[in-house]
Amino acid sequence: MTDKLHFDTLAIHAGQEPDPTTGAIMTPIYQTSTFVQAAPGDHKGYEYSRSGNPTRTALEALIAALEQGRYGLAFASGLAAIDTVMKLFNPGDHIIVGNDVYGGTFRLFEKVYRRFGLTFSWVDLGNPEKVQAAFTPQTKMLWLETPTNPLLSLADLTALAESAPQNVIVAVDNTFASPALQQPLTFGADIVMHSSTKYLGGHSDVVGGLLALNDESLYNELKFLQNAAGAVPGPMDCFLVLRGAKTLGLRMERHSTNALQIARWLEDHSAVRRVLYPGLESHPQHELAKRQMTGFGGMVSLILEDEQAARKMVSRTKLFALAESLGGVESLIEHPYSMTHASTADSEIAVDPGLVRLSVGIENVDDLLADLQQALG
């Protein structure tokens, strides 16, 4: 039945049937570490909560449905989800990565997995010639974000999926768009990753990560690694994401309309050198955004004159809270160069010190504009 339902209906019902024992409309929080067996190996589908938990099962079914995939897997954080994907590979394997990604992804790849013999190429995914030149016989995965964090560049998902050799996994971090606005599996991606801490949870009260995919063999490998490494979320965390996801469609509409209005206002402000937002006609990939996204999202980046101006702005806002993370109902502001992307400062993908990143919430947009006005002076 669920494959015929619209997104907003799936977000409320997929994987979340009323409890058959009590009729509870909300998925119960199965706060248990283990499950009684009638005899050795004779159980009701669950043995130990690292291996599986009914609340987690509901969340995994939900993300699969929202991404139009067959399988879902849940983890203790977005980085735990990425880390599990990286365990698919062996020393000597090569990974192509977009040259604008979350600082935590860069840190995991360069500071951890390079030590174990993996190699990485950081490539402008908007340049097809550079992407093709980066593939080698050792390439096993293409990892990308679209829109990217923090420059909000886009990657053409269909073109990249079609250009990748048959044995190369195409993995997409879909956190910024959320499945409400973009579903990379439908464009040919093999794996979709989310930090469910962000828009899926939506209330800044949970940390988690999710994977969605279609290939059964790949799912079985990742399911084995999920259990073997054990970076799984607890049932309460799963419940919070299930609850938050129910309003994802509505929230993304408000995030997007607020962000577009703010981006247009910032474009006209004399203190702002450049505004980065896919919904603006000035964005170099605006037409691509219209083709592969159903909305432009709640993330806006702007570049001020220098680092001093950026630090001054982020320290003066009242409604935009100075904090890392994103995707909650409340608006956040941060300075990537010294915060989320500090790990890239001396690398080839370092961000502009004058860059400011906004996570535009669902407050009244006039109040948000007034806050930005006083912060910019």
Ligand code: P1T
Second form
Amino acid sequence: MTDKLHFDTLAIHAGQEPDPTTGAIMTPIYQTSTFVQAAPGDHKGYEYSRSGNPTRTALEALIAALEQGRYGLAFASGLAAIDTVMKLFNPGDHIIVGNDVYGGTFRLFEKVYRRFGLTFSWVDLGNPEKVQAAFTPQTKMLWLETPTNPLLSLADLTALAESAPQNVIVAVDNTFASPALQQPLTFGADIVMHSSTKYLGGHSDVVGGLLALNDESLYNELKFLQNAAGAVPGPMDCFLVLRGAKTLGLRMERHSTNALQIARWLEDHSAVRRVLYPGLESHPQHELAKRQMTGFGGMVSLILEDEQAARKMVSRTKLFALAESLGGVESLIEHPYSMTHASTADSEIAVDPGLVRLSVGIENVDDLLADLQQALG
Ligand code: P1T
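Could you please show the structure of the form predicted together with the ligand, as a counterpart to the form predicted on its own just displayed?
Starting with the chain above, the whole complex follows.
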């Protein structure tokens, strides 16, 4: 039934049917750890909530539909989703990673999985020769974000998916764009990952992670690992993401128009050295953004003179709350160097101390501009 529906309709209906016994239009929160069996193995499709839970099933079907994939899997956090993907690999395997990613992803790869014998190359994905040169016979995955956190760089998904050898998994962290603006599986990616804590949930009230994919055997491996390692979300958290995702399309439109207006305003401000936003004509990959995305999203980064100027700005905003995370209806501001990306300090992917990151919310844009104006002085 859901095959031919448009994105905004899928966001409200995919994976969700009125409850057959009561008619409840909202998917119930099946707050149960276990399911009664008539005889051993004679059950109604559910045995134990780590292995499967009906509220989670609805969310898994939803993310599959929103990403135009066949399969979805839900996790307790974005990092739990990434961690489960990493468990596909063995000591000696090599992973190529885009050289701008969330600090927690860097930490998981370099501080945890390196100890288990995996190796990582951090590569500028905008440079096709460098990407080609990074593949070795041991390379098993290419992991990337587009747009990246926090520098809002883009990767050409079609070109990368075509250039990767057949046996290399191309995995895209689609958290910043959300499936409303970009669907990496349609460009040839093998796995899409989300921190549903962000735009999919959309209301800063839940931590979660999601995967979407098409390949059946890869899905079976990941589903096995999901159950074997057990980093699953509870039913209440699944419900919150299901509810939040219903308005994803509308929210992303407003995030995008607010962010573009703010990015343009910041570009004209004398205290700002550089604005990073894919929707600006000055963004080096603006043309790619227009090809690959249907909107430019709500994340804007800016570079101020130095660390002191950045710290001053993030402490002075009033509507933009100083906090980690992003993608909620309310605007947030943060200092990646000392907050979300502190774990990359002194590494090859360390961030500029003068960088400030905005998660532009869906408030009235004039109020947001006034707040930035008073904070920049
Ligand atoms: O926080 P969690 O749900 O575990 O998701 C991790 C994660 C993965 N990928 C991207 C692109 C992310 O931005 C995040 C989380 N990021 C923040 C908390 C942040 O403020 O950047």
